[in-house]
Every structure is written in C-alpha cells, then in structure tokens.
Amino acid sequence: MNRRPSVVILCPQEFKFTDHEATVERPFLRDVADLKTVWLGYNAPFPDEVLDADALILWHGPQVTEQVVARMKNCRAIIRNGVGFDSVDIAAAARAGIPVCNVPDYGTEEVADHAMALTLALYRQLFPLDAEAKQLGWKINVAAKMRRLRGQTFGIVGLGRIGTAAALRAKAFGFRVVFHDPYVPVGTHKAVGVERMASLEELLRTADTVSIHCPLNDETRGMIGAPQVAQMKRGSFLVNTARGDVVQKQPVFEALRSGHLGGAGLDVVEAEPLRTAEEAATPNLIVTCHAAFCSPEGMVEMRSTSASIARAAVLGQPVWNRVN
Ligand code: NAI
C-alpha cells in the first residue's frame, strides 16, 4: 500500500512564532501529505515520527547532526525557516542526498528598513527628543546635533540583498551613498547608482554614516574594531543590523563616551545581550534585541517559502534555496 507522505515542523520547546495548527503551511500541503508540528526539547532525540519525515521545516534550535541525517530514510528536503543554516550538518546531508534549503531572503526590507530607522533615530535626534518631551519639558537641547540628511555619506559594508535596499532608501533620503564589498561585480557601482570605495579603509574615512550588512564569518569576525573606529570621522554614526560580532563592542563603546562617535544603532551586539548596566548608559547608544527581521508579513512569507519548498520536494518537484 503507498504510504502518504508526510511533512514536519520541527520547534524548540517553547517556541512562539508558530501555531499548533500550521495555519500558513497546511494549504500549501494538504493535499500532497499529512501535516504535524512537532515540539523538541533541547537536546531531546528525535521521535520516529521526525525522523521518517519526507521533509523536514526546521525552525532554529534542534540540530540535524550526521548521526540524525543516517536515520533519516524518506526524508527529501530539510528546509531551514530562515537564513542561517549552522544548526543542520549539510554536507552529512548532501552524502545522502538530502538538499537542505533555506529562506534568506523573508527580511530583507525589514532589516533595511531597520537601518534606516536606527541612523533617522540618530540623525533626528528622536530618542533625546523623546525623553524630553514625556518629561513633559519642551527645550529642543539637541537641536545642535539634528542634521539635515541630504548630502551626507551613507557608507554600506557589504552590498547584498540587505546593503543593496538599504542603498535604494538612503538614495531616497538624499544620501550620497558609498560601499565597500570586494564581491560583488564591477560596475555594480553603476548599476545601484552608488560609489565604490577600494577599501573598508576608505568607506571609514568617507562616511558619515557606517551601515554594516556583511556576513558574519572568519574574515568579518571583529572586523571592525579600534584601529577601524579610530579611521572613521569624528562624530559619525555606525549602524550594525548585520552580525554582533562584526564589531567589537568595547571599542565602539568607548568611542561613544569620548565622543569621537557621534551615535550608534546597534540591533546586534558582540556577545548579545547587553551585559552591564554600564554598557548600557552608554551615550548616543540605540539597542534593538536582534529584531530587524521581525515582521508578521516576513513570518507568513517564511513560512510560506518553506511550505512550498516542501510540497516540491513530497512531489519530486525540483526544489530551490539549496545550499549543500
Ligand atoms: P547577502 O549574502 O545578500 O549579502 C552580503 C554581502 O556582504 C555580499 O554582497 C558579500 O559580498 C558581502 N561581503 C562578504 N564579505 C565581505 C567583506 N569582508 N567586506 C564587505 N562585504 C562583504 O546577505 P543579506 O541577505 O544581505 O544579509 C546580510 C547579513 O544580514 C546576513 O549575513 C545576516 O548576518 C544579517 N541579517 C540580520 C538580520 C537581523 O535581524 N538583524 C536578519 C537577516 C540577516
């Protein structure tokens, strides 16, 4: 007798972004396989009934280690909701034949939205503004430090989906726009209608503004630290929606008290969360809780990209986002 198949949504204990009853994924599957959201605690085995899935949506957390891949028999997709894919051996999968998918793209405009909202706040003042006005003063004390926009440098770290939004919304705002990426093509620069720096030294010098949209990885990891906050002008704003450990926090930091920054808005931070109550009186200091992805349009794209990857692989289709 043929077996229906069947998908998993696979969560950690105690997770809040989804519904028992799968609400976005079940029409994009009903009709092709039997549905179930399962529950894990950390570091609980997978139950029998995971790991005979014929694909697998994973939600951060549970990890699909090599051992988990060999007991896998039906399974055709593992599918990361979401970007990073670090929890699942994907090489152990590939060996299998298993593809592992992912969704990098549901936040884009969210986290280039929530750049531009950090340097805004920064450039605008709107946190002191704030502060004063619901202590029902009405003194404008920063009008001093509440520049106008247009014809600042806005300097992008990493032109790809996010930097390259991020670029389009600066543009908007009357930015001059400059970035750095050794990666991306030549004549990228004409094509967004920005300007190329050879260095991240020169970005430095050149920005007003330092927006970081690179990956985290061997080469990035503290890339930006003392001798990099030291090139950048005195009183201009870093902005990090990337990775915290982009950045070394300490020397941003102590930037921000001598005053050689202007601002910064951080939504990720080295080693997150803030540790001190120190760190955070920090001057000119905006933190956001690693939240620049969050939307609950982003959410239902999300989980609607990887329902549709998985009715693809239950179908035999081809499937896409693959990165093993
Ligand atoms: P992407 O892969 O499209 O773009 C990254 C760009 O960085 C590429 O153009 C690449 O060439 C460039 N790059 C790599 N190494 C570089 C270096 N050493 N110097 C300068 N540029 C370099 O990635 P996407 O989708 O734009 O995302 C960027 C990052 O944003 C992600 O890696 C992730 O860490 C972060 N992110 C943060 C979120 C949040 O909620 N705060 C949500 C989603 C992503």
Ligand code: NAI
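Everything numeric here is computed off the predicted structure, so don't read it as measured data. Positions refer to the first chain, counted from 1. First, how it differs from the form predicted alone.
Assigning each C-alpha to whichever rigid part's superposition fits it better places His260 and Phe127 together in one part between the two forms.
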Contents of the next structure:
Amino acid sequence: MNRRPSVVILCPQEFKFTDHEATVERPFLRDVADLKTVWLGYNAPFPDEVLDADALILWHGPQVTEQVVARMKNCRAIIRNGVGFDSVDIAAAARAGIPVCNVPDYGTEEVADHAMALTLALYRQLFPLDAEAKQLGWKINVAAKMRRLRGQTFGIVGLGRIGTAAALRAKAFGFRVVFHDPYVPVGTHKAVGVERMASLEELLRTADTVSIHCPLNDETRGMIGAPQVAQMKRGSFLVNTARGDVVQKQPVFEALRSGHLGGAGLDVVEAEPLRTAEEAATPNLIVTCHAAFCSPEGMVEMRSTSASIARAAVLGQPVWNRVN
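Here we have the form predicted together with the named molecule; I need the corresponding form predicted alone.
Single chain only below; no partners, no other molecules.
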C-alpha cells in the first residue's frame, strides 16, 4: 500500500497560533498530503511525526540542527514560514539533499513601513509628545529634538527587497538615501535612485539614520557593535527591523544613555525580548515586539506561499525560494 505523504506545520510551544485547523494551508494540501500542526518547546526533542514528515513548514523557534536533519529520512523540503532561515542548518540539509526554502517577499511592505514608522516617530518625537499631552501638558518639551526629514541622510544596510522598499519610502519623505551592500550588482544605485557607499564605515559616518535590512548569518551576526556605534554621527538614529543579533544591544543602549545616539527604533533586539527593567528604561529607545512583519494580509500571503511550496515538494515538482 502506498504511503500517503505528510506535511507538518511546526510551531514553538509559546506561539499563540490560534488557527489549529490550518485553514490557510489545508486547501493547498488536502488532496495530496495529510496535514498536522505540532507544537514544540524550543529545546524539546523532535517527535517521530515531525521527523517522518515529507515536508516541514517551520515557524520561528525550534532549531533544525544537523542531528535533526540526519533523522529526516522522508523530507523533501523544509520551508521556513518567514524570511529568516537561521534556525535551520542549511548546509546539513543540502548535504542530505533536502531543499530549504523561505518566503522572502511576504512582508516586504509591512517591514519597510515599520522601519519608516520607527524613523518618523524618532524624528518627530511622537512618544514624548504623546506622554506630555496625556499629562495635560502643552509646552512641547522636546521641540529642540524634532527634526525636518528633508535633507537628512537615511542610510540602509542591505539593499534587498525590504531595503529597496524602505529606500523608496525614504526618498518620498525627502531623505537623501545611501546604502551599503556588497552583494547587489553594480549599477543598482542608478536603478533605484540612491547613492552607494563603498563600505559600512563610510555609511555609518555619513548617515543621520542607519536602518538595518540585512539577513542574519555568520557574516552579519554582531556586525553593529561598539566600534560601529562609535563611528555613527553624534545624535544620529539607529533602526533595526531585520534580526536582533545583527546589532549588539549593550553598545547601543550605552550610546543612548550617553547621548551619542539620539535615538533607536528596534523591532528586534539581541537575545530578545528585553531582559531587564534597566534595558526597558533606556532613554530615547522605542522597542516593538518583533512585529514589523505583522498584518492579516501578510500572514495569509506567507502561509499560502509556504503551503504551495510544500505541495510542490510532496508532488516531486521543483520548489522555489531555495536558500541552500
């Protein structure tokens, strides 16, 4: 008897995923595979129903290590339900002949919008003004910190899909836009209408706002540390909507306390979430809950793409968005 393929959606146990019936994914898969959602603790061993799956749709959290990959004998694809894929040992999967795919474009608009929202909140001092107004004040105590956007330099680290979307938004607000990304083709700056910086150091010295839009990997982990923060202009802003571990948080928090940085807008933080009341009390800091990707439209788009890739995998068809 032929075995019916199985697709498992793997969620971290703490993730409040309310769609237990997988109503977005099921229409793509019901005629070709059994579909099940499994919740797993971050360091918990993978159960057989996950290891035996023909395709794995992976939310953030559980780590697919080399040891896990070695036990996935039926797997035809691991699909990261999102942009980042640092939770999967992609080299081990490649050696095992398992494609690892992601969904790189589902949250492009949302994350670029969020980066600009954080930037605008810093430039226009929205949160201090909100707090003052709610205390029945009307002195505009932060007037000296409020800035005109036009003519300021918006520096982008990583000109991929989201970085490009952020660049176009920043241009619309009147920023001079510069970027550093050693991996985009020559001439990209002409196509997008921005300026290319030869090095990260040049961008840090030039920009009034530095916005991070690169993936997390061995090259970028901890890339923005104390030396890089020191190179940034005094009073400049740092925005991160990429991955928390790209930016070392302690040098940033120290620079905010000393006044070297004028503010930071972080949707992601190193070793998230914030760990102490002292971190949370850092001045001129805006933190959101790794939520830049969120919107109902984006979630449906992401989950539909993952389910489509899983369908192709179990049918033996070519998959796309492969990262290994």
